[in-house]
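Given next, in structure tokens, is a single chain: the form predicted alone.
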Amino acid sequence: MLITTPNLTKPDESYARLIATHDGLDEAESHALNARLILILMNHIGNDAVLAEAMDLARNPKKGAA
């Protein structure tokens, strides 16, 4: 089951690191970085049902709203 409640141990630091990772990249490079990061994390998760749920929620964010 997909975890949708806050679950990052250091959310501010994680966000800052993500933004810093994009520093100096043009739009195409930034999109490519995002795609690589997503594929790396998808591989780490490894559970097709969780990935399908996450993709559905990303495409339709109102589904996650209660």
Given for the second form:
Amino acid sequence: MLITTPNLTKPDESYARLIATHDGLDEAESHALNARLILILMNHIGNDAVLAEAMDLARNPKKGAA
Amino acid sequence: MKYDVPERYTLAFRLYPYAKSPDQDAATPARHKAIVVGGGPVGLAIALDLGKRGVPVVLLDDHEGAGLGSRALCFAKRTLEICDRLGAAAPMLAKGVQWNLGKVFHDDRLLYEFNLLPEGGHAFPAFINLQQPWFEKFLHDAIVAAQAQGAPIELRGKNRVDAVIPAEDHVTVEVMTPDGPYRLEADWLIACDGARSPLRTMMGLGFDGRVFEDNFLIADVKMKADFPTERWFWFEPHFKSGDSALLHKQPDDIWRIDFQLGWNIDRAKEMEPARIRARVDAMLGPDVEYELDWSSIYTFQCRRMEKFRHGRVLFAGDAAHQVSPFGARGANSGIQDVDNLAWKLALVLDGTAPESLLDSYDAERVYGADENILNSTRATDFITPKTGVSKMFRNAVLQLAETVPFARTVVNSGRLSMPCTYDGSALNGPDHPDMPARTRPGSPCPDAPLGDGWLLARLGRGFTLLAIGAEVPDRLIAHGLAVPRLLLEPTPEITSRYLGGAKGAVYLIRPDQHVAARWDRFDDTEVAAAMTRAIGKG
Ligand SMILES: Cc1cc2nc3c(=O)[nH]c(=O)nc-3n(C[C@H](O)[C@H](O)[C@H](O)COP(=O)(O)OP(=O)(O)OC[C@H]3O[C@@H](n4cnc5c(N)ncnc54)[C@H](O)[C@@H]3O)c2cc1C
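Provide the structure of the form predicted together with the partner chain, given the form predicted alone shown above.
All chains and molecules follow, beginning with the one already shown.
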């Protein structure tokens, strides 16, 4: 089951870190970094059903959590 | 009047020269139990399997043997096991190049290596590389040997099927020969006439799927090189001879090289020997001497017929389903069609099983084809990304794969052919929860050492009852079929592959070496019920 309730231990820090990770990269490099990051996080989550929920939510944000 | 059955391709081996058959002068069309159309790997194998089961079979091909040229190369372990049952595997193994290891590169970096058979205790290697004409020749040799033993197999070269007229209880075909046309009737017709299947077209049947917008140049080169016997695959190779490249060893010092050329190419120009040599030179380096043995450019598709059985016409091999070659699933899956169909047709023909058993051929092999199409479509999408985003993710995977192990599981240069497990088949009987998942009903039996031989070699042509630490009668007859027993000691391989955590095990094995049902002890009525199901009477 995909967690959509608050789950980040340090939301502001994590978000700032995500933005800072892209510092100095051009658009193409940033897209490539995002792609690597998504793959790394996908592996961490592992569960195919949870990933399917996450992808569906990303594609249809208005739906909210399934 | 002179008739002609022109050759559409050059032959590598002339195996069954045209000879006039008395059927051609018959006043009314001769009736045969089974007619096979097409003498490619699939047609030859089904004729051999049926003939060895005593079913009289006539094979018609518009050529007189095996065509020359680069097509199938990698033959999988399961194919060798099936060919062993048919008496054709030993020469394949002797001539073929055995391999288990693959290496995947991105640009000039080795990303990782894989071993397709990390487990011992199998008679056959994960793969052999053998040129398709040789594979066909060895099947033909086995047919000749079987004929000498009385197998009722007849091969008719330069017999081109021009029309097919299906009826309720038989099929009529019109055949063209150098002596003119004649007609034949068959109780059952097996269409193995390849991806362009004229029979499929004559019957107005569809063949839908996807075409991949890419061209692949195949160059077979002859050279004395000391590359290891491994499958080497490059994404975006540093030598720039294509968007991807593949190097693979074949027998007789021939190497298969594949280059991905992209969609909008000038085919005629790319086929110029000088241009091909430039690509090969860039890959092998300037000092390697070689000869170009064969080259061709292919586009690939993944598609299948909606149904493989149409009344008394059964489609098999490329005629029924076509995949891209990434994963070597074409001929390998066609041989699995044969394995699935031959015993069923033999039981229907001798009246043991109802005709509806053949619907399970359709169900099981459509399931297998879908698995193959899914795998080969995914591999092709990884190798040939369709959009900018998909290429970005693909390259992100490749970049991570060099250092991060998980990403290697996502890299896809072809998921190499594995036999299909018929989960959910109507022929499957009871399962037992304490036994290994890999041998659940529907699975092909994994091989294991047995005495000084091998388990699969000890399974008979019919059904078999395997017993491990369980009492079974030494003679069982069901539906008029003798079901011999095979008692196994719980060796480490047998335990891990068949027994699992159970105290004892009894397996009912189908004639195609797939598991029909399994229990932890023998029960007369249960086994009889599973037999009833497995022959389509349940
Ligand atoms: C580049 C390439 C690489 C491949 N690599 C692999 C691989 O590594 N491993 C693998 O398993 N597969 C591979 N394949 C796929 C493999 O070649 C095919 O799956 C295989 O040949 C299918 O066998 P078949 O008997 O169904 O059909 P075919 O081999 O096409 O045989 C059909 C036969 O029917 C005959 N015929 C056609 N029309 C008529 C008619 N009207 N009357 C009488 N006869 C007729 C033809 O002459 C021919 O002999 C590859 C294919 C390509 C193109």
